[in-house]
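As a starting point, one isolated chain is supplied in structure tokens, in the form predicted alone.
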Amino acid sequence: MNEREAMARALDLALRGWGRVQPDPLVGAVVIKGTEPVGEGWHPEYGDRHAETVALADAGEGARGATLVVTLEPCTHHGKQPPCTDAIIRSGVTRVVAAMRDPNPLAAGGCERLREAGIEVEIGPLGDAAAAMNAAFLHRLRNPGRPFVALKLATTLDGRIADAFGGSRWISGDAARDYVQWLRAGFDAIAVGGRTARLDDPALTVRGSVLPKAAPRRVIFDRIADLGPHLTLLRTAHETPTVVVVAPDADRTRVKRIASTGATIVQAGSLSGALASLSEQGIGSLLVEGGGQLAGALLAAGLVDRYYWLQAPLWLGEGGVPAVAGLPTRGLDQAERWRVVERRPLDNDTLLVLDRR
């Protein structure tokens, strides 16, 4: 096993703490000597031990005059768990391989502190991977004004998300469906339009093999609060904590209807301002799985920064319901290109992932 080989390892193993972690970043190490791996870990959840420090004792002696390989700057300062730094002089290691920095101003400075201690410092391999894993933990340190917001969307291969008669189960299969539940847990909070939760009634929960240390919130984007409390949404509110947004002019008896299920009231007048009252609430990343108008919204005004994109492989034609409305109109010298993150197949569906460049 090589360095950049270890690096793709520290990289999934870092993905088990996905659900578990948040706020803090994904973070996976890999501890080799020679090109023997005898030692790995991962950061398992939010105040356990770091990815360094499990991946070290597993060492054990093993660690001595080898390389630890991580995902992340390993940090300096004493938190909920003390400095990774500290346990990785301790350990006996030479050389240190990170994917990035820490931008986090309380925890970095770990590489300066290992070159002191006369250890050998490399930053860089796989950057790119670690950087995409941890996007809406960095995207926190650097627009913390509005949550990470990502757009997921099951299609078809002509673009639309439900027949012409409203019908949306199931376009894609089984393994897709389990991937998005995989998904849920890893984000504070998941959002749909005021028309998709009328006419899906879905309950939003995660229901996967991820069990995730906070449930994540529901968010109800519906201008008009045209929500019925017999919604599945609503009728469970108390439950699981729901967010409804609705315009500053909604009916005022409609909004009190909405609001005596449980449901907490945001108004606002713009999807960005109603994305800054999300983020006071704690809510730092946002999966939106629709509908159509939402999704057009949010993409025209600059609102999303990554796309969840499940590709089935049928067609419903121009009856269908489209997948992104209401976007205006560009020239190919305008059009914003996206930067693929992840393209793999889920049994017969496809996945793509996108983030904005």
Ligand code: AOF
Second form
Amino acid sequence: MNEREAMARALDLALRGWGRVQPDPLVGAVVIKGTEPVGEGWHPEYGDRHAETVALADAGEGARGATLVVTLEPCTHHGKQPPCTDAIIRSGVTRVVAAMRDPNPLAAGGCERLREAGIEVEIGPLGDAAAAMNAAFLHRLRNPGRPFVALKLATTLDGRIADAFGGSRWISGDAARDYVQWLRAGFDAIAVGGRTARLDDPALTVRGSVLPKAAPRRVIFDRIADLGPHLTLLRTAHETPTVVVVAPDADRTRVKRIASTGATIVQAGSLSGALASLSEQGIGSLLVEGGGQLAGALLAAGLVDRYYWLQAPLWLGEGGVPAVAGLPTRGLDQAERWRVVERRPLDNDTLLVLDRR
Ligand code: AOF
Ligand code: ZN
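Cool, the form predicted alone is there; where's the form predicted together with the ligand?
Up next: the whole complex, starting with the chain shown before.
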């Protein structure tokens, strides 16, 4: 196993913390001696041990003279855990390879600290993959005023999310649905627009292989506050916290009826105002699952950071419901181009993960 392979392994290990570590980052680490892996670990849970200390403990005496390969620059601070740099220096590791620096000012500076102690440090291998994995963590440090917003849409080849007859449930296959369950676990909240809440009556709960440390909250964007208390999201608002975003001039009686289900009401005059309020309520990452109106409005306002596109191999034609509505017309020379982060087959469907440049 060379250092690059060790970093790829460390990234895989880091993902085992998905759903358990937010708002802290996913981190994985591998200790190699020559080309022999002698220890590995990951940050398993918010507040729990850091990846480096787990990997070093796994390596034991094997760490002496070895190389520590880790997906994030080791921390220097006393937080919920002691500084990883101290553990690394004690371990006898002589070289550290980190995929990226830690932009958290509280934890940063590990690189310098280790070099002062005579340890060789390299930063950078697979840095893009490490950054993509921790996009929400990085967003929070750069832009704490609004949540990291990801849009997830399962569409047909012709970009439809429902047929002309109201059917929208089974566009993608089982593997794509399992993936969405996994995806949800890593977000602070899952959102839909009011129309989708009324038509699909979704539960937006996590029912997959990862049990999130805290169940994601549910958010409904419904300016007109036209949500009946029988909707699943409102019926279960006492079990799983639910936020309803309404316009300041929404009908008072309707708003009261929604509030009486136990849902929290957020009044906002704009989408960016709504996101700022959600962020104040502790929602640092939001997965938006449609519908087309909400998706289009967020995209048009430049408020989507990441796009998870599940494309299913069928088409529904002109009468089908478009995945994204109301985007302004663009010429090719002006079109917003997104960066491909991941591309993966999920049985017959295709996952495409895109980031805004
Ligand atoms: C590492 N290795 O595995 C992780 C790091 O409160 P604490 O002590 O858990 O520190 C959290 C901060 O430390 C977090 O915001 C990030 O900057 C860094 N996380 N650092 O060396 C790890 N999870
Ligand atoms: Zn640490």
